[in-house]
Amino acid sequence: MELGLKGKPVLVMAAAGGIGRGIAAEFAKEGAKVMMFDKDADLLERAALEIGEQTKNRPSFQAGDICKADDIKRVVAQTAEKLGGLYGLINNTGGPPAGKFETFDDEAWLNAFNLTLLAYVRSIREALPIMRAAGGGRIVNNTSSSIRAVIDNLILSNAFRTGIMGLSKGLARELGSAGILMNVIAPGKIDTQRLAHLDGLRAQRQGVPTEELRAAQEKAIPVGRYGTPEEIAKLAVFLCSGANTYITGQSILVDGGMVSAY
């Protein structure tokens, strides 16, 4: 299949490890001149040189604060002057704390609020007037699987993913008219150090090994284990290529047959 993003300008949020860097190395891979944003420049720069070797496509690299409205801001401006334009937005980030609803005051719902939802927000609103003035692009918000079931423990994350959802199937109506394509994707359990670390707790509570937990987790999952990065990396480049032409406002789950809700 030929997806048509030789050339494409690309921005990767949250690009220097787990899901991020995998979509971030998936377009390397298929030719577009990708922007990875994070926070730590570093590990941005050490990805974008790795992935630079496996693919003969070095990304570029922004660092930044995705709470902070200017370095959004910025990272769009300049993906769009240093590669010719911006035709993808990938949207993610890392997840906010886990805990039950008891133990997080204002502060911490404002903050989940900034992290998980505005920083969504901002960066559509600065990608939109480009994408609009090149007669169109595509924009992939990544959430969780908790958007069709929620997840215990995780009451921040579950309360802004499923505002993701909302977002982006208003915005795809109003968007669709302008050739911007916007779709959801909802990961299950990935095999990522967010998860590692959640799998920590969980087992920690639960007063058992972590490798006992995954073990029991992974049992539970059809395909019998988790997945990977590069797998939720193809969806997303596949949703954002050329191929894709009527495909938005949806949100695909990408968790092994995990969750039994339609």
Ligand SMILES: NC(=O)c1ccc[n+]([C@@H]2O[C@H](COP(=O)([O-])OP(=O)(O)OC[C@H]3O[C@@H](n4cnc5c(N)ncnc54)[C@H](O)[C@@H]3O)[C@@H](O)[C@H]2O)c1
Contents of the next structure:
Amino acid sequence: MELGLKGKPVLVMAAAGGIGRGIAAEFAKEGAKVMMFDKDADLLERAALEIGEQTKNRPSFQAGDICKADDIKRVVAQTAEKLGGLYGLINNTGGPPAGKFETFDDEAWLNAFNLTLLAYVRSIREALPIMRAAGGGRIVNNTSSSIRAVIDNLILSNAFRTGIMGLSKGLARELGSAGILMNVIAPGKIDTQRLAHLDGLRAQRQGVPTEELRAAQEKAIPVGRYGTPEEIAKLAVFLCSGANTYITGQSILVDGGMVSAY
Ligand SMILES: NC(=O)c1ccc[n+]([C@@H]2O[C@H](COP(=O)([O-])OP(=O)(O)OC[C@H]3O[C@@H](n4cnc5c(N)ncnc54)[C@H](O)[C@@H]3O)[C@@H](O)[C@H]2O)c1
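Having gone through the form predicted alone, I am curious about the other one (the form predicted together with this ligand); can you provide its structure?
Up next: the whole complex, starting with the chain shown before.
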């Protein structure tokens, strides 16, 4: 399938590790011009260099905090300037802290709002004028399987990820006529540092070794294993590619069949 991504400028947020890094690498493989953004400057630089070595298409990178409006403005402007536009925007972020409702005060709620929802609103706001001027573009918002079935002990994720669903569905309808397609990816259990951290906490709560908990969780997933960042990345690439001309406003789980809800 011709994906038509060669030379297309794509910005990937929270791209130094985990799912974001996997997505940046897959776009680089397809020949896109990639800009990677992350708050961890060292990890970011290393990731960009490694992806460059693997793909012979080294991404640009810029460090910054996704919770800061000015950092988002800067990276979107830099992408357009350095890469010659902005065709694809992949919104991704760090996960909010785990915990139950009664462990979080207003400050924690506001921080999670900034990290998981407002950051997406801000990057989309900055990207739209550039995409409109170019006659179209693609936006993918990474969320979580908590959009379909709530996850215990992740009340902040449960509350804000569904907000991204509402934002994406509503906005996809506003943007269709401008040639801008927007979709949501919802990962199940993907083998990253974030999942290792959550597994560690869960194992502690249950008083079992982490490896035992992981084995039980993998067994409960129909395909029998955790997913990889690359498996999320392939969907992101397809949704942004020239092969997708009619899918917008959708949310798609990549979860190996884990979530039984429709
Ligand atoms: N891994 C999973 O199984 C899974 C499942 C569902 C949802 N998710 C969600 O997908 C997203 C990515 O997950 P992951 O597993 O790759 O996480 P990760 O923790 O492995 O990687 C997150 C990346 O985001 C960066 N980051 C964090 N806060 C930032 C900030 N304020 N500004 C800029 N960069 C920042 C980190 O430096 C890191 O590179 C998270 O929101 C996570 O909650 C992950």
